[in-house]
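So this first bit is one chain, no partners, the form predicted on its own, shown in structure tokens.
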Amino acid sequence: MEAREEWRSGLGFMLAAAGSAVGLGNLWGFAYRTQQGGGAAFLLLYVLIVLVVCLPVLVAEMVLGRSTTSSPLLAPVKAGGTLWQPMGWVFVIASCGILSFYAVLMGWTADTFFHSLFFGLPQSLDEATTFVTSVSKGSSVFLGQLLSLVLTAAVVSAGIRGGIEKIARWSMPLLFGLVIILAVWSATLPGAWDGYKDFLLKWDSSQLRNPETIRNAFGQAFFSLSLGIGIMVAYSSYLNKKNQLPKQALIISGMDTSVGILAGMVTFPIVASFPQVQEAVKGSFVSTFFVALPTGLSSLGITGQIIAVLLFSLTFIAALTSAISLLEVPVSSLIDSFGWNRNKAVIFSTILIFVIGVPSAISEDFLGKMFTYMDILLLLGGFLISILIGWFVTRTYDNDLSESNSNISVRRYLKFMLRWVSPIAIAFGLFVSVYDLVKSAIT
């Protein structure tokens, strides 16, 4: 078995973890779900869930990984015994399932980027819809899916320091720079204030009781922070004891939430500035990003084309950093379970995930359902983490954090929240999510 690597530095770990968190869930999912949830009401729910529910779970996942120095598949067993093996399988199944459709979306993004760069933008909604149909159907979608997975596999094959940490060090500063540039530019559009007012600042208190909004807020928080999926377990298993996990978890959560809000500040002014595309935004998640935005930007001529190229390059970079973390979950599990070398584990995992992703490549409807139903697994994984670390192996939690000299008051607060708040809140989120999905399926 290969010797377990370590991150070169705490900064490298945080950038990689933030890269995992910052992805399509922020740049595309956050804006779409905020609009669905009525704006400020969804934003309030999301921020509360991140701070009150997710932050303690994030620290717990990091503790589980660092204390066991094991992959997501084996870490629950090593910490709590064989009864916790199903949690390891939840991690592996969820990561493979998400990456299977995530790679398809990466292919669409790459195709749209190259089309914007070399052929320009669609001049009408009909032209944009025709282009997206060509991107999401036929042999090209498989090519985009495959190339995205191959690129992801190449980085993961290079290892923690030589691959994942190295790409995180240049991609994350670039990603933050691009999203800030785009947010500043969007603020200059004539419909900027209307976009902020109608989407981000619009208040509808009834949305706080809407099961769909509650489900989306929980799903967005867990999906964008990569919680309940084993990613943070895998990444933290390569950490040394010097890193203060609560501090790093807070920084990661802050970076992730900031990008989500900035993404909304990019998207909503663009949509509000081009009335002809607002109806398209109300359609599907595909319409929001791949139809409405390019069509609106086309009216700005060469400036719109430049912005589109920057936007889709930003999106692909963010998606790549997330895909890398998703692939590391099954790869590290195969290495730990069977003693495979990293290259063999990467090749096997990549082929398996490509096959699993074929239905998503064929059917946009299936892809949308995968995106929706995977949220349930993330919440389930988060619930199990809070129970395992909060109730069954509390000494492991205390010992791990005390060894890194984390503030004792912070440790006590997080432990209280992990035991008495997070599991109850996540169980509520799970119940509401399942109820809403069943209700939607029946009606």
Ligand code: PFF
Second form
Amino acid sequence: MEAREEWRSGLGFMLAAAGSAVGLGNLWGFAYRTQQGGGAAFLLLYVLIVLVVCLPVLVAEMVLGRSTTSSPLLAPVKAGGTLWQPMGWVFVIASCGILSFYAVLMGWTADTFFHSLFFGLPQSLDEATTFVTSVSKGSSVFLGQLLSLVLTAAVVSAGIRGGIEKIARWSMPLLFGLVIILAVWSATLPGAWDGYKDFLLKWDSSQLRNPETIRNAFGQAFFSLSLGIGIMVAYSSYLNKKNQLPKQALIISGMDTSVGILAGMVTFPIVASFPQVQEAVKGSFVSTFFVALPTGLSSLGITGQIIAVLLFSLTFIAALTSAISLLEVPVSSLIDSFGWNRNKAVIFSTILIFVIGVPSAISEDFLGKMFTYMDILLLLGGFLISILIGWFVTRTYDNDLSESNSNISVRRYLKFMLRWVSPIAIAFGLFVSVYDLVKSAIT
Ligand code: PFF
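Having seen the form predicted on its own, the form predicted together with this ligand:
Let us now look at the entire complex, which starts with that chain.
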């Protein structure tokens, strides 16, 4: 067995956790889901769910990792006994499932980046369709998926300090800087205000009762925070007791939510400013990000090309730091369960995930379904965490947080929410999501 590593610093841990959270879910998923009709109601629900429901679960997931110093597969058993083994499996299945299609999307992103850099941007909608077809279909997809996974594997095999923490330290500040610059630039576009108004601020209170909007808000909150999947268990298991988890959880979710909103502020003005892209946006779930943005930006000539190159490179880096966190779940579980060394665990997991991802690489429809259904597993994971930590091993929770000197009233508030609010709200979210999916499957 290898000795258990530790983060170099609390800041390094936070940047790595924020690196996991900030990814395609923010830059592509947020805009995509806002556009499905929820508008400001979706945004309100999403922010409420993050603050009220997810934050206590995030702290609980961190406690589960830190108090057991175990991988996501074994931590539930170590904390609550063998009855909790299925929870570990939910974590491993969800992380492998998500990474399988996430790597395909990373491949598309890399391809869009290279296209924008070397061949320029599509000038018309016809060209855009050809552009996106070349990005999302055929053998280049497999190449992109494979290279993305290999790159992810290389970072994970370099370990916690030498790989994951190192890359998070330079990429996260860069990413933040870039997304702010792009949002400011987008605000100068002629359609900026229309963009905010049509997508982010459009208020329709009936959307608060729309099952699809509720499902999207829950799914987006959990997906974007990388919550309910054991990533925070894995990352926190390398963390010492000096770190104040509630404070760190708040900073991580603050960073994640602000990047999501900022990314929306980049995307929507572009969509609203260029009439030729409005049609494209109505299409499939890839359309806004991979069709509308490059096409819209093409009308700005070289400036547009530079912005596109920046935007897609930024997205790829954000996705990479998320992908490494997803891979760390099966990898640390294999190391922990079988005593494998890191390299062997990385190679095995990467090959497995590549194979599972083949249907997503071939069919966009399948990829979309994976994205939708995996959310259910995240909600289930979050529900189980809140029950285990909030009801079964509360002493572990109290001890862990008091050892790190977290503020007592914050602790009381979080515990109350963890026991009484999060599980009920997540159960409701799960119910509505399953209802909505079943309903849309049969109609
Ligand atoms: N949170 C990342 C994103 O928003 O893109 C990716 C991700 C990681 C999603 C882990 C889900 C997850 F469980």
